[in-house]
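Given as structure tokens, the chain that follows is alone and in the form predicted on its own.
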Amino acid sequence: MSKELAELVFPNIDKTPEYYEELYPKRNLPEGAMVTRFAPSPTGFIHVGSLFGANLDRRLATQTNGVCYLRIEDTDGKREVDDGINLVINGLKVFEIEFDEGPKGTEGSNGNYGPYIQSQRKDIYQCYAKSLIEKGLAYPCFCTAEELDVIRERQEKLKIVPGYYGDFAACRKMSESQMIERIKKGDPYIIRLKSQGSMSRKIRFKDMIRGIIEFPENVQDIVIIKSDGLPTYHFAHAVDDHLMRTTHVIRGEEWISSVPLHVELFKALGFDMPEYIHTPTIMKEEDGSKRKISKRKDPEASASYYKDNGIPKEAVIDYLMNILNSNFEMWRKQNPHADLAEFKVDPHKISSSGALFDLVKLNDVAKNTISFFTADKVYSEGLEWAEEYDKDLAELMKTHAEFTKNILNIERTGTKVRKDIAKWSELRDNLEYLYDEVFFEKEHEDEWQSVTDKAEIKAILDEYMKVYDAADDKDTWFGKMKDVAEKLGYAREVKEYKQNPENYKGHVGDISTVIRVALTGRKNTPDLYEILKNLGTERIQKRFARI
């Protein structure tokens, strides 16, 4: 091919791909830093699979001393939403994922490697596509849908590969004359790399998570520029992730089968390979097989699922990174208090197979990671949770401002930690039984258990009343409940009760639980003692008075 058909082609392409290396050098960074980049479309949607792939680009970036930043694929104009970029990158912040450099939204960018909007970078693709044709690598095809169309029920009857190349590649084997021609008549056209691949040959490249993997040469001539004059993804992954220095691509394992044609573009455009890591696919278990975790069934498919029930971001990502690396689970239990930073990811760990996604897991991750968080932070996480999405809660909680801290600092110290709450959609639940104007609404459907007698209910509350002192310390205060319940003839402990089960009506536990249910309408609450200390005595007899 000649300069002459390329200047037809693209006659505003100016530049050169020298001016363009010149303009984005080699970056200057420690030996062994990575550069990775998450290159989601402005759909607005983030996939957990995503956020799975950012976390592991913005850990690998960080602990290298290298660089993640966020580059926008929106060639693809009919997946775009309003207002996508800023909704990808809000999405990002609220797990605490952002970037070194790229789009900042309404605020322009960031980094001296962009534009990072692909819509931006047309003249760049053009350039590098204009120097493949000049070299012989790439070409016009003038192809009609209607004669893709017969191409392909051709190589259907003969049931072989389908696609464009070799003999099926029609416009391949047109003379440049014949092109120039076509294109001053003003026929239309797009711009189709020039294979020169062989279905007998092989290549081999390394992936950090499944080693060396083979596969046949590309031989598709694939098309490169559209008649948009905007690249397809793959030849703009190619530009960018050159120019850009990408030194390492993270992307979900669907993407293995590209490699060839990858490989065939970057060596087309005398780039040298990045790193891959094809990251497995989140997958949940579904009648005991394994299905691909899906947008259309799965609610927790989105990122904002996570916000919405208000698991905390920190609970999201010690998850995503139990199933990221084998050995952060018992790593993360050795440093209940650390850093995340502190974790050191090795892709060699991750597994080859599709990450098994299991909700009941994440409840208990997230419920072992609140059980650390101070009661003001669960306060203040919680509350601004409800101030969005459960307003009538987030006034309670403010009403009572210092009640429901204390009453969430229950059991948050000690050997004994509370995990009661995974989500703070479960705040809710767990401290409107404690908001006098809440409980004294509703009609209670009381969980007695042992004792359900009115007469005798009403006897342990008399008689409790008379002993309680709220200045008592808990082993006073537990002693005085065991008097009661040898007094109305139970055991002072569990153990005499299973001894001797004729002698008692019951023991000492059936005692506080008849307590329990009368002060909350409730069998399971946090510690007793610490319930009975903040509603105080006023709201005890009250409470006990409903009964």
Second form
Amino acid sequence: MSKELAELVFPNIDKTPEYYEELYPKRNLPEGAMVTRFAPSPTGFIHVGSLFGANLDRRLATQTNGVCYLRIEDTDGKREVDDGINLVINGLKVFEIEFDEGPKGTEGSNGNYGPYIQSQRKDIYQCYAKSLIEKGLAYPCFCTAEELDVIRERQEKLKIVPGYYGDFAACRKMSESQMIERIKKGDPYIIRLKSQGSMSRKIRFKDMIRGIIEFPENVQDIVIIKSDGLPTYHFAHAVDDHLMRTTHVIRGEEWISSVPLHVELFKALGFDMPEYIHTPTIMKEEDGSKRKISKRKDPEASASYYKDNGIPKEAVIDYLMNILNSNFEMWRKQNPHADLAEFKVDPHKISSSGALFDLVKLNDVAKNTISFFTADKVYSEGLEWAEEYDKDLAELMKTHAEFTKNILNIERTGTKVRKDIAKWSELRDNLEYLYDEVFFEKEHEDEWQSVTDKAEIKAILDEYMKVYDAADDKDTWFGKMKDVAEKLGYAREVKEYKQNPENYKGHVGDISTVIRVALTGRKNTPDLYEILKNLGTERIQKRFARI
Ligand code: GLU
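Show the same protein again, this time as the form predicted in complex with glutamic acid rather than the form predicted on its own.
The complete assembly is shown below, putting the previous chain first.
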């Protein structure tokens, strides 16, 4: 009898589960290889939490010689945007997260376990739903939205668990001949699981982050196939992760309470369970308390924020790794140049409580990351960013390519490494005062410090130019600055000044500050000697002459 019902519901399905089992055989991979997947809806938006998960998917597959594939979960057509798939693929490529299998874009795919886009897998889901109907483990439900509302209201009144289950599951109690009759009449329906669970029994399962968890069994006759013939998330999860031979399902912790349902579905379908890793929600600290990072309120919730602001991918990934495994930070300190793949992620070490995402900390990580870049890399990556986001800056950088690289090279090696750039959007501020076309055109306020008197400033600059020689080495140059200081009544050493301040107008530091500010307008710059050398005598004179 169930066969007749199944045939009536899915007359076009001529394949059996055995057919698909053979078509998608167990993967031939080395012992311990993990098969992971990133399974977004094609909304085009990549949340930082998804980036966190995708990074974990990729790392675990790579470090075990496994496979990491992309699956597009588009059974909920409402959430789709045109080109959503390409946006996901390209958005993750920015962070060097690429997939071994999956859609290549809107057309074509890599890998033997496809299609990797759920809307193209309708026949597969229906085949398995058909087999469940045959086994008496699924049935058509004809309840209308109004009828479901009535059930919900009754449950609310009784203050009991909401849902379609037990005595509330009206269609579950229908005879098969009644069902057949209604289908033949043309009544609309969806397909539900016929749950075999009991609220008084418990299931136990192991999450790799949280350990053993116990939940009551599932009792809900959840929808598995919707009225449009496509599956719900739950049903697609079971069928796809089985047939694509996923070994580890890595997904957000919001799915953890659905595991009892998934356990039942896998059992009903005769599938082995995968391992689960439910990742913590990414949180943000605000006014002393933690809250979920929000797409609506926090720009940093979007993966595109990092590209738009020019935070290098290495920094973002390093920071995500810090959140993932707290021992990563130490490892990175000891291995600043090592390839990420050399760090072995341990899923057991991931914290189960909300992962705190702190932009200030990311900023520090990024400064550190950039401090290890060569000047050429800072130049080329900065320029690439500027070409897209700050065309004027890109022009300046290209017009003065050598000069820019030399400036970026100041304090890049040695004991005092500069850590003054956290993102390419800070490059403008970092460079523009050194380009004459900006320095002389754009209004700025000179940041004079202890010496503010114009005549005194001029006297210092005059004296300085008398002795300045571009060929001097750093020691000679600094010696000359001390001579200028002494000549004009300033102490040669800060120490001397501190011992007898009444004897001096100031100290050598005041002299160098005057020179720095006259030259750049700023009180803080990279090494002054190097800046002077890079500007050259003529430009130094021109800059001093404006005072
Ligand atoms: N499409 C689901 C989501 O966007 C994926 C969950 C999973 O990875 O299984 O949340």
